[in-house]
Structures are given as C-alpha cells and as structure tokens.
Amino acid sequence: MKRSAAHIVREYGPFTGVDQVHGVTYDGERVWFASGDKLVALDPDSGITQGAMDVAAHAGTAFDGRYLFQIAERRIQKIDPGTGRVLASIPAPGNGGDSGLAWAEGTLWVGEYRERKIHQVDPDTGAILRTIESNRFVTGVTWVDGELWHATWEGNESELRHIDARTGEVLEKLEMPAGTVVSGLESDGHNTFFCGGGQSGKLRAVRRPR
C-alpha cells in the first residue's frame, strides 16, 4: 500500500453566505458544492463563483453528465442543473447518515458516513446493487479512470483513498495536513481532486497521483 502526503494545489473560499461546504461534483466546466440549503456553481480556473440553486443540499454530490444528483436529509434528488428544479428522487441508502455521492458505471456510489461503507445504489429506485466495507468514516467518494477512491475523516484527520473496488482493500492513501478535513470529494478526471473543507467553508484542489 502506497501511502503519501497530499498536495494541496490551491485553496478556494471561503465564500460569503456560506458556512460549510459539505458534498462536491463537477460538471467539465464548473465545480458544484452543496452548502446546506444551497448548491453553489464555481469556475476552478478564477475561483469565481457562478452562482447558485436554492435546493436542500446536506451532504454528497454527483453530475452523471446532464443531470446533478443531490443528497438531501434521507433522500437523493435528481435536479435539472439549467433551472434547479428537482425532476425525481429516490431513498438514500444510509437513512440520513450518508455522505459522498458519485456518478460512475450508470449507477451510484453513496458513502454511508458512520457505518463506514460505500454502496453502489441504484439511480433510478434506489436499491442497493452491493456494498464495499470501509474502515473510517466515509466522507467523501468518487471514480477517475476507473478507480475508486474515498475520503476519511476520523479523529481530526482526512485521508483521501484508492481502494480496491471488489474487496475494499486500500492500494494508496494521501493523507491531508493534521486538521485539514475532507467533507467530499471529486476528481476532475484528470490530475485533480476536489475536496470540501467542511466547516471551513473553503474547497481544495489536491493533486491525483500518477
């Protein structure tokens, strides 16, 4: 298991009117965030942001091409990105205590914070497809040319990791400065990690490893 410090490229926020930053996504233009009542579109290159949709946004996020997916309380509600309208929903598999969200092989991939573990959900009813055992809290999840990486934050400490998709074994983990937390996470599907800094209220960029 490879085992690193991460390398935090650039700092975003933190951002008037909001508090936290809870789950992360990204479109190919824009990163979202969601920040407890709202979801908040942001240009990665200015540090910008390019506005907002007033929808419940409580923790993970996920963009599956043309639609977003956001966990709301107990649910995940699938939202028109152009007008903010929430077009469907479906049960979220942790009851309330999810965390990450992501988008990847047609299906989705929620953390489930406490219970620490990630499952493969369907998007259209919500069933759950399998589960992957973690142990750490799971705060963040997401897919980058086919690999399966999570977020921890436990005692204080983050670690964001590559694990084996069928069994759950950690192959790498970059581990955050002591007090940095991940509160999600999301690749840009190339070099770039994004992570919400919880009650920070600021967003990271750290460098993907090759």
The other form holds:
Amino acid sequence: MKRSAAHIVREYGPFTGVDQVHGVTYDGERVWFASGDKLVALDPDSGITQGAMDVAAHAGTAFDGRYLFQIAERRIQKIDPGTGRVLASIPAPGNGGDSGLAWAEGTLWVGEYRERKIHQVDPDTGAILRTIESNRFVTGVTWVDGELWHATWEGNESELRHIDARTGEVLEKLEMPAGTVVSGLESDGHNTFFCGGGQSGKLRAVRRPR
Amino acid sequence: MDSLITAAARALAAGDPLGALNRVALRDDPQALALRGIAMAQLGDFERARPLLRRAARSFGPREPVARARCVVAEAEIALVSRDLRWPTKALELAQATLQAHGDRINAAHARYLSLRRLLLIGRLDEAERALASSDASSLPAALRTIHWLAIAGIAMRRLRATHARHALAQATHDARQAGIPALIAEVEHASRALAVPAARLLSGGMQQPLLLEEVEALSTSGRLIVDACRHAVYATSALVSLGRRPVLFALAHALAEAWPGDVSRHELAVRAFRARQVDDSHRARLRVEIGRLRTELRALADVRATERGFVLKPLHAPGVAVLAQPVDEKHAALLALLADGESWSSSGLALALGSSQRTVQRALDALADAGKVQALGRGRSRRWITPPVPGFTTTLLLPAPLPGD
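Can I have the other form now, the form predicted in complex with its partner chain, not the form predicted on its own?
The complete assembly is shown below, putting the previous chain first.
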C-alpha cells in the first residue's frame, strides 16, 4: 500500500450563503456541490459560482452524463440540472446513514458513513447489487479510470483512499492535513479530485497521484 | 457525516428540535444521540437530555475527541441552567483543553464561560474575576460576548460598583440584540431590572430607607462607618473587615451600630449575640471576651468603649455610622435572594451557593414552602425549588453544535 500526504492544489470558498459543503460532482464544465438546501454550481477555473438550485441536498451528489443524483434524508433524488426539478427518487441503501454518491457504468455507488460500507445500487429501483466493506467511516465516493476512491472522515481527520473494488483492500492512501476534513469526493476524470470541506464551507482541489 | 444527521442538524440550527427528533429519534449512533440530547435540552426536557449526551460522549470513538468534548460542554451547560452545581468541573476543564488543542476556539471559550458562570453563581467572585480578566471576548460571537458582559455586571453588582454594572449591562444589551436570541435578551433585561429595585435598606438614627445599588455605592464611599448585614462586613473608606465567619462578633457590631451614637446595655448585647433568654454571669464574662475580640478586629476603624451600662461604638475617623440590611427583613432573605433569579434550584445547589449545610437549607426551604413563598418541582434527587410566580423561566442554552466540523 502506498501512503503519502495529499497535495492540495487549490482552495475554493468559503462562498457567501454557503455554510457547509457535502456532496460534490463534476459535469465536465462545472463542479456541483450540495449545501444543505441547495445545489451550487461552480466554475473550477475562475472559482466563481454560477448559480444554485433550491433542492434538499444533505449528502452525496453524482452526475450520470445527463442528470444529477442527490441524497436527501433517506432517499436518492434524480434531478434535471437545467430546471432543478426532481424527476424520480429511490430509497437510499443506508436508510439515511448514507454519505457519498458516485455514478459509474450504469450503477450508483453509495457510501454508508458509520457502517463503513460502500453499496453498489440499481439506479432505477434502489436495490443493493453489492457491498464493499471499509475499515474507516466512508464519506465521498468516486470512480476515475477504473479506480474506486473514497474519502474517510473520523473526528477531525480525513484521508482519500484508492481501494480494490472487489475485495475492499486499500491500495493507496492520501492523508489530508490535520483539521482538514473531506465530505464529498469527485474526480475531474484526469488529475484532480474535488473535495467537499464539510462545515468549513470550502471546496478543495487535490492532485491525483499517478 | 451522513444524510439524516445533516438534515437533523440543520433542523436544530433552524430552531426546529421536533423536526430534528423526527429524523434521528430511533437511531443510537453517537451523532444521533448527541443531536437527540441537544433537541431534548432545547425542548426543556433536561432529565432526558443529560443521559443522551452522556451516552453520546461515551460512544464517540478515539478519533472523535472534539465531538466528545462538545457533548461534555453541552451536558455541563444543561447542569448549570438547571442549577445543579455538583457536576464534575474536572471533565469540563478537560473538554475545554481538548477543544482548545483542536482549534475549536469558540466552543473552548463557551466551556470557559460555563466554569466562570458557575464560580459566579456559588459566590467565588475573586476566582471569577481573575478568569474574566484573562479572557478577551471581542473576537467571540455576540452570544458569548453577552455572557461575558453579564458576568462582569454580576460581579460589579455584588461588589457594589453600580456605574461599572450599568456600563456592562449596556454592552450586554447591545450584544444580546446582535445575537438575536430572545431568551438571552430577556435575561439581560431581567439583570438590568436589578439596578432599579432596592438593593439594601439603610438603618440610621432609628430611620429606615430603601437604597438602590447606586446609592449603596455612594454610601460606601461617603466616609461613614458601615455595618453591612448583606455581606457581613464592617467598612469605611479606609478599610474593610469581613466578619462572615464570625457571626457573634458581627451580631455585636450590628447591635452597636444600630444604637449609635447611643450605647447598648450588656444585657441586650448578650441577648442578641448569644441568643440567651436569661443573662447570667457566664454570659457577661463571655461578652467581655467577645468585645475584646471585636475591638481587635475593628481596631483600624473604630473603638469599642465601655459605658456605665454597656458599650458604645466610637468610629476613629468616620463622621457617622449606618447599618446596611437586606432589602426585605426576612429570616431566609439570602435564600430568597438566590431563588429570585427565577431559575429552579436544587437544595444541594442552594447549600453550595450559601455555604451552609444541605440540611439547614432543606429546613429553611420547608419553612418557606409552608409559608407559600417557594414551591417545589419534581421528586427525590431531581427536586427543584422556585419562587412563585414563575416569571417565564429564563433558561438560555447556547449549546455547542455536537458534531465534528472542519
């Protein structure tokens, strides 16, 4: 297992009217992040927010190429990013104990925080297809180049972890600086992870190691 | 943090404890327990809130010391508001140190002010004043600044510094409005009213006169020799002699000051100081000894001279003598004065604050209850005492957010 310190390349925020950042996703142009009662869009180049949609947003956020998925209380809602309308909803596998959310190859991946689990879920029914166990509280979940990464957050400590999607074995760890926690996690598909900063109201870009 | 915890914490922050409970009522993980505890406290159910917070503190893991410390702070705050002063201060000190070490400056300050308010409540003014002097509130949130100024006002009032108290209360009013917490604003208003009602009675030359705190302050710098029955002390501008632990000497000084410029007979002094029904030779012998002791104590302020029938007080420099008494002449005035803050007290809390035994306090409370002057709530260990009528019960809980943050 490789272990190294996370390299934070950029810090966004805190933003006016945003007191917490939960789930994070990326639609190819904009970063979307969940902030309790709204989803906020951010241009990662300029660092300027591009507006927000009023929708319950308590934990993970994902993007399937067309729609946004957002965990709110005990459910996962499918949202039209153009109008902010909720199109459908399925039960979340952790029944409210859910944290991170990611989309990959036609299925949703959901972190269950204190249960230290990641579930693979059918996006139409919410049925659990598979469950991976971790040994730390799981927050954000993301896929990049066939690699499954998740964030951990216990107390005031966080790590980003690359794990084997079949066995749950930890392949690589990036340790965040003390007191810097990671809620939501999303990759930009290349060299960067976007990390939600919880109650700090910040978003951080972390370099993905190669 | 997970989805429902976030939703519940948001409901709590928005002042909707029932909404928070709806979301986490059936969960027993530490975060849910902490939120349930805080919600219960906001709903006024302290009996349920405290065990929930204690369970939450116990079940947070070794990597979550900050969350655990916040639960300890919340539990201590509930104890303070319910006037249960026997909570472990050590745990609060440790929690404060943990919060400070992890950079949670605001909750660390919150913990510090809880310790300080407890000191104030049990009358350890010097310690409270030292702690206040070393804390800078200017960078804290408005709610904590209000607490800071209220503590300063509390000390100033007990130390008879009316101008100081008025200034601190003006600051507290300003900060409480900025914090926008109605209960806190009400608490400041309640404290401010104390400046407008008599703080003491002046007995001088057979006359009585109610005094406001400002007038008491003016009196203490008037140069007169004051025998103060509110604080059990004798003072003039030059010096102060505390007789708090010498009740017989104070009773003698009190009797002599009341009669000044006249003298008091040996018989009357013995009756008042020794509560004797019949005065015999042994009382007279004891009186000589006690007068000697009083003379030693007061030597910087006054002389006690023998007259034909008894003794007379002769102030050394002061132009006059006055007695300052409790505003109501009531046997249990000190007890009622504590209860007058409108909070519910446990008998052990009252005993701690008065520095007397719980049994004495219990007897006094029973007597006052029979007279309809106080009222008991609850049974057994959770029994609390209040003065009727209950004026809206100001229990200002600021409660730290129990969850780990950045």
